[in-house]
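Given next, in structure tokens, is a single chain: the form predicted on its own.
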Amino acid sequence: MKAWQIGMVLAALLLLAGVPWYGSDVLVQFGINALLLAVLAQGWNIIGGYTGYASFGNSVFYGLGAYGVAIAMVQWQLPFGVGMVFGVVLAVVFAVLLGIPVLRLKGHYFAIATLALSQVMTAIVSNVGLAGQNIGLVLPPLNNDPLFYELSLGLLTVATLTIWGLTRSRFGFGLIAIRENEEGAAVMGVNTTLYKVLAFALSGVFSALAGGIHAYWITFLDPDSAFDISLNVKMIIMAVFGGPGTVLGPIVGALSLSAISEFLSSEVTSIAGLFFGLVIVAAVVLMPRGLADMIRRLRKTGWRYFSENIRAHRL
């Protein structure tokens, strides 16, 4: 990155650091999801964007950390540090174990086997007594969003440095090998399966570590909001929309989709879903690659960007 580049990154930083306080009750809490959601949406990144496998199962991870936290605050009396750590763990073992198998599978097959993985995960927690079967579990309220917030931000940094990291290392070419020709890359040396479930685990990391702040933020939990399918659905929408593949990409898509979502919410209610069905679609067409690569291109190509898009689509 260039010094400009990274000091507009840190001043971005700087400024989303000071929310708590300058910003409203309501700011502050809205902020909390989006960076959650931000994290996320990274996480995804390194085996959708990266690695090139359209994963459907990272919400699992997200609930597994969830669950992490809860069951080691309410059923154990443990502190909400060690809660985290439990969840992680379960993240990357389940990541391990069903990646194996999992990644063996390509393209719309690796798609439909992980979507059944939150439906799945879904019915065994609900049987699972520790984990307060389809009750859930209720965590001890801690009523500080600003602590909440600053932890979102830490930890979407922490993704987000890690990412850049792996652009710049034999690991994170590894796994732009794969996406681009995965024979190819076997064929060159790489261990295909050790990068792939590797880059498993690491986004399921970072998705358990969101999944157990909001779970402590919102102190309610339960199989069906855990696990919930949507969630990996935004993940993804942010993540295409912002540019997979990129470092700032899933962030930038993640932040102004929550804003257009909040928007729309609180302005039109009743068709709110509709003009965001509408802008998701309106990005595909116009910006297939994502808001990072219809940056770069405008540079070169002007507004003819757009219209090439449309002619590639046939509209």
Given for the second form:
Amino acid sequence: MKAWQIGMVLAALLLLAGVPWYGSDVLVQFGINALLLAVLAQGWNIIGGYTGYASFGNSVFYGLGAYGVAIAMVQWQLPFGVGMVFGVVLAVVFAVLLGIPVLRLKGHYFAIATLALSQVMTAIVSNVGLAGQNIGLVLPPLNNDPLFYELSLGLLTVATLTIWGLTRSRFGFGLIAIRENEEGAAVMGVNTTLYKVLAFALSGVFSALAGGIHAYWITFLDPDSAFDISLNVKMIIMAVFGGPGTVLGPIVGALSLSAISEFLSSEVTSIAGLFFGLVIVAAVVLMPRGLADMIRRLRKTGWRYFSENIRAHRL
Amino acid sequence: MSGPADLIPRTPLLKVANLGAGYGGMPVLHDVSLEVYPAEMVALVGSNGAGKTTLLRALSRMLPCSGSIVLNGHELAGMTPDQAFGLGLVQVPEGRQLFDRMTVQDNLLMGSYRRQDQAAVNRDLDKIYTLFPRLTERRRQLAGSMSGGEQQMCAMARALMAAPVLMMVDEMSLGLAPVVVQQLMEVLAAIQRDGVTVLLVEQDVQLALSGSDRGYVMETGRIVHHGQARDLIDDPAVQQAYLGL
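Mind sharing the form predicted in complex with its partner chain? What's above is the form predicted on its own.
Full complex below, order starting with the chain above.
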């Protein structure tokens, strides 16, 4: 990265960090949601964007993180931080135990197998007394939105720095090699099973932390909202909209789509979903490789970029 | 065994003894034994379904096996593919398995993925570009956009970037024009002169034996003939079965 780019990123970070001081309460609440979604999109970026495994199981990590915090705080009266660690441990154990068999599958089969995981988790957690069964858990309220906002921003920063480090590391190159040609990667001495499980677990760590913060912020948790598959779809759309396999793309995707979605639901309320769908369709048709790719290539190819994409996909 | 390899006692670089392997309980290889000596080019030939690729997969530890595989004094049976790779057992896989959407240069750098000595990697990169001038012209091009012959060169160059002790080349000639295959054989000879030991696995018996020092002939999972490559070419049994003479 060049000096001016680092400067831009730092300026954007300062601007975001200052929101609780100059923004309205509504903006701060919107910010917490959008930042946590950005963390989820970044988490998905590790396994989906860099390793090439389109995981539909990341909402399970999110749910485990949320339940980790809720169980620790409500059932065991432990502090929030301990709950976060507990949630992360649950997510990592889950990633390793299920990753080993599930990561043998490729493409659609991997997506379907992980898709089933969140359904299964809803059913399991609904029957666990410690997790409040299907009634859920009510956490002790902490009315401090600026704190949650800064926590979310901090988590997003750590997630993004981790991914930035990944793109410069041997481990990250191994993941990209797996995405580009898994057999080729294995032939070149990449321990593919280990790398995939590590990527899945790392992706799970960030999703779980986001889930933990969200649970404490909302103060209420039930199995349906914790293991919500539409959340997983959202993080994928955001990561892909911004540019999967790029450091900043998923953040840009998450923040811009959150803003568009918020704007639509306040302007056209009941049919917001329809317009949101149109935005997604347009994005997929015009810039299938995401905003990051568009920005990089638009300078060279100009408006032809869009027509080329349409033609390339025979639409 | 016959020939000078017997007369001069040398330690084999690769010694495979009583190797058995298969897929899901179905045995494919039976009691395979072979040796590869340092700086040799050895051909492993046989028709379709003889078990050549299965043997390669067992050697590179992609497939579980029984028996023993000793490379440079290290027992490989029981190792994972990346551990075997770490000892210098590098494959040029069938179908090349390049990173199609990466540039030629990035493909080559992926070959040196496990190496820590950056200076030596840069030196090898220069050396390999000299060996494959065509790749130099195309170093910024995406690997998937090149012709089959160029892709095969890229796969071989990528393997060389891993600084192999033993390079195993699987079905190099597959789908390539004879003139291109001839060029690739010349490159292999240059690689061998450079001190790299090559195990060449081929369906094209004539091609593989004509460029190699020694050869092994496989049939239904067993080694049925072995010896000096030129003796095998002249062997009436081999001629009848594979060379259509």
